[in-house]
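What follows is one chain in C-alpha cells, specifically the form predicted alone.
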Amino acid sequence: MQTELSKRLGVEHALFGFTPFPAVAAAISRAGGFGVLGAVRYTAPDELQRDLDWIEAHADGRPYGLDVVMPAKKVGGVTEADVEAMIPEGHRQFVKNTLAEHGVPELAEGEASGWRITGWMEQVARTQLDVAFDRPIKLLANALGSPPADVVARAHDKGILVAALAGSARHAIKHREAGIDVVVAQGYEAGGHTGEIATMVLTPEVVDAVHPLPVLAAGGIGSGEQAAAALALGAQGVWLGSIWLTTTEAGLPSPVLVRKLLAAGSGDTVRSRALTGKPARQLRTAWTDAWDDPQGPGALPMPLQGLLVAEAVTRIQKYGVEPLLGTPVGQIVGRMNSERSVQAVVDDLTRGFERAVDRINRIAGRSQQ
C-alpha cells in the first residue's frame, strides 16, 4: 500500500495515523504505517520533549511526525489570564449547575484540571515547535490551517514536510499558496474539528483543486476498502485518527469510556461546539445536550470555550460520568466494536485494502473481455 508520499516519507504503507498518544504512535510508525503524535494537550516543553524521546526509542528506526494547533495569523500580547477573564459570568454558573445536576464530585483541594487547551495559543506553539524541531521528526502538521510563514521555512530548511488540515477545496488552495507540502482534506465524519462536505465529495475536490501537491483522505475511514476507495479518488494516503481510540497501546484510562466507544454506532457523534467552541465531531452525551440546546448559553467561541469547561471535563473523566462522559471521535466508530492491538489495526486495513484491489482487478478484467 505505497504511494510516491509514503515512498518519499519511506514508509511501507500509506496510512498516517494520528493520535494523542505517544505509544500508539510508535505502535503506528512501527507497523509500517506513519505515526503522527498531537500535540495541542502539552502546555509544558519538557513533557512534549519526553514524549517525543520515547516516540523515538521504540518506533524502531522508523519516522514519525508531530501535530500542532496553530493559528496563521500572530495574536501578540495575550495571555492564558486575559482569555479567562473574558468568560461571562453566566457561563461559569451553567457549568457548575450542569456538573450539580448530575452529581459530579469536586476535584481534591489542590488537584490541578489536567485538561486544559491551551496548545491553540501562539507562544504555547512556539514552545512545541522549538522541541519538535531539536527532533528528527518527517512531518510537522496544522489542525489549524497553514502555520506562519516563518513557521514553513524552519520546517523546510530542516527537511521536514509540512501539511495542513483543509475542510473544502478553497481552504486547500490557500495551503498550495502558503507553501505546504501535504493537504489533509478532512471530511465532515471526522472526529474533532471538521467542516461541512463529507470525505467522499471533498477528496476528489481537493486533489484536483491542489493539483500536484499530495493529497491525505480523513474522515470516516477505518477500513481497507475504505482507504483504496480514497486511493481511487486521487489521494496518495489515508489520515486516521479515531480508529486508534481503542486500541491497547491506547490504554484509555476510563473503561466507562471505552465500553461507550465500543457500543457506539455511527449515528451516536455530533457536530457540537461544547468542547472547543468550533464545531467538533464528538459522542453525543448529555453534556453535548446541554451545550447545544437552544435553552442554553450556548458554546462560547474559541479558545474561551476550551478553557470554560476544562476543569468540568477533567471531572467527568476522573469520576467517569457516564450520561456526561464522551471523547472527540469520527463517525467511524460505528466500526470500533472490539479492543485490538494497534498492529491488529494495521493488519486489518492491508487485508481489507488488497481484497478491494482484487475486486477492481477482476472487474477491469472482466470489462476487457
Second form
Protein chains: 2
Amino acid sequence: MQTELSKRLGVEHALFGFTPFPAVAAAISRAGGFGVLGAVRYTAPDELQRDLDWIEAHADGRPYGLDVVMPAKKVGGVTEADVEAMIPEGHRQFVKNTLAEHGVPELAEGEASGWRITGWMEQVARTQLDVAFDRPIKLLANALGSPPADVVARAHDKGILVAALAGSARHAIKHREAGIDVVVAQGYEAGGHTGEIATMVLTPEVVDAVHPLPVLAAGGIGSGEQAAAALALGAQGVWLGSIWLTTTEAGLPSPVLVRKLLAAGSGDTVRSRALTGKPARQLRTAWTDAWDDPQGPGALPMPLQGLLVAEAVTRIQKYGVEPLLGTPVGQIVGRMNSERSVQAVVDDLTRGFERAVDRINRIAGRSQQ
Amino acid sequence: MQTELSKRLGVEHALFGFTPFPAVAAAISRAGGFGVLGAVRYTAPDELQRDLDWIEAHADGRPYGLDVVMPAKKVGGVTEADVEAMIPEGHRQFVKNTLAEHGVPELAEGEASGWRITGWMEQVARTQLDVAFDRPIKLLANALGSPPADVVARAHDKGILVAALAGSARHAIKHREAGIDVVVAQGYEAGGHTGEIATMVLTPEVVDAVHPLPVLAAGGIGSGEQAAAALALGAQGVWLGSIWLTTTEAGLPSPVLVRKLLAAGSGDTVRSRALTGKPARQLRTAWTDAWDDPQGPGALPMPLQGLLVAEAVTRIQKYGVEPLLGTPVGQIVGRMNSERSVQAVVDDLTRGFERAVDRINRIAGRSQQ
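Show the same protein again, this time as the form predicted in complex with another copy of the chain rather than the form predicted alone.
Entire complex below, previous chain first.
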C-alpha cells in the first residue's frame, strides 16, 4: 500500500494512525504505518516531552508525527478563568443534576480533574510545539483549521510536513492557501469533530479541490477494504483513529468503556456537541442524550462546554458510570469487536487491502498476477 | 464492471440506475446499465402500464426493473380521507402561512394537485404490481422494508429478482429472512429516505450480514471512482439515483430546479422530514428550514406529512418558487454541474472505474496489463 506520500515519508504502508497513546503511536510506526500522537490532552510540556522521547526510543527508527489543536485565529489574552466566568449558572446546575441522577460520586478533596482539554488554547499549543520542534517528528497535523503562518514556516524550516483536517472542500482550499502540505479529509462518519459530508463524497471533492496536494481520507476506515475504497477515491493514504482504541497497547483507563466499545454497533454513535461545544462523533450515552435533549439547556459553544464538563467527565470516567460513560469514536466502532495488538490490526488492514485489489481486478476483468 | 449479479441479469456494467423518468430508465439500460423505474408517483395503473410499455419499446431488448414503495405491514381499511382527518389544523395553517410568506400563487379552481405520493398505500402498490407482473421486468425493488411474502412468491414464480433497500445490517437481515434476493444498502449521504450510517461503513456491514446474498451500494456514488470504492467494499454493483436528475433525458419540469441542482454543493442538502414525515435527504430550502425549525410545529409522521404538503409542493413546483423549491437528492449533487446525456454519464462512470483500478493496482505494486 504505497503512494507518493508514503514513499516521501519513508513508510511501508500508507496507513496513518492517530492516537492519544504513545505506545499505540510507536506500535503503528513499528508495524510499517505512520503513528501520530494526539497532543490535545497534554497540559504539561514535560509530559509531552517524556512521551515523545518514549516514542523515539520505541519506534525502531521509523517515522512518526504529532497532532495538535491550534486555532488559526488568535484569542488574545483570554485566560481559562475568563472563559470559566462566561459559563451560565443554569448550565452548571444541569451538570450537577445529571450527575446526581446517576449517583456519580464526587472527586476527593483536592483531587485534580484529570480530563481537561486545554491544548486548544494557543499558549498551550505553542508550548507543545516548542517541545515538538526539538524532536525528530516528520509530520505536524492540526485538527482545528490551518495553523498560523509562523508555525507552518517553522515546521518547513525543520523539514516537517504540515497536515490539517478538513470537513469540506472550502476548508481544504484554505489549508492549501496557508501553505499546508497534506490535507486530511475527515468525513461525517469519523470519530471526533466532523462535518456533515460523508467520506465517499468528501474525499474526491477534496482531492479535486487541492490537486496536486496529497489528501488522506479519514472517517469510516477500519478495514483493508475500506482503505482500498478510500485510495480508489484518490486519497494518498488513510487516516485511522477509532480502530486503535481497543488495541491491547491502548490501555484505556476504564474496562467498562472497553466493554462498551466492543459491544457497540455502527448505529450507537452520535454527532453531539456534549463534549466540546462543536459537533463531535462519540458513543451515544445518557450524557449525550441529556445535552442533545431539546428540553435541556443544550451545549455551550466551544471552548465553554469543554471547561464546563471537564470535572464531570473525569468523575464519570474515574467511577466507570456505565450509562454516562463515552468517548469520541466513529461509526467504525461496529467492527471493533475484539481486543487485538496494533500489529494484528495492521496485518488485517494490509491483507484486506490485497483482497479488495483482487476483487476489483476480477470485476474489471483484468488478469491476475 | 462485471459481477455475478450483473452477469445473472445479463447487463454489461454492474450499474443500477433508479429514476422516476421512463426515458432515463430506458437510456440507462441501452447504455449497458440496469434501469429501474420508480413507481411511487404513479396513481393510475394505466399510466404505469403505458410507461413500462414505452421502456420495453425503447430499451433495445436490454433488461430493466421497477421500484415500488410497499409497506410490509398492512394498514387494514385506512383510506386517504381517514389519514387526512388526522392532520392537525395548526399544521395546515403553518403550510398556508409559509406559502403566503413567499407569495406562492394558488392553483386554479379545479386544478388537481399533481404531486402526490400515494404509491406507499398498499392498494395502490398492489395495483402497480398487477401491471408490472404482466410485463417482462427482471427486478422488483421495494423502498420501504421487505415486501409481503405473497409478493415475493409471485415475483419468484415469474423469475423476477426481488430487491429491498436497507439502512442498517439489521434491516438487511430481515430482508434475507423475507426471501429477498438482492439488498440495496443505502447510506446516509444518499438522496431520499436514509438512515444515519454512511456508505463506507454500511456497505461492508451489510455484505457481511447477508452473505452470500448480493448487495448493491447506494449513497454518495456519482463517479467511476466512487463505484470502484463501493465495489472494493464488497458490493456486487452500485445503485445510483441522484446523478440522473440533471441528464438531458430526465426532463425535470422546472428549469429553476435544474439550475438549483447544477449550482448546489455537497453541503447544500439536508436530511429532513419535511417531505414525507421520514428523514429523507433533499436540497436544503426555505421549505425544509421551516419544517426543521425548532420554533415551528415540526413535520408530522409518515404518511400524514406527505398528504399535508402535497398541494403545497405542487404549487411550489408549478410556479418555480425558487427559495422553497427542492427535490430529494444526495450529497453527490456537488458533482452534478452540467446537463449531460445518460450515455455520457455511463461513459464517465466506466472510464472513472478503469482509472480507479489502474490507481489501486499502482498503489498495490501490481504490474499493469
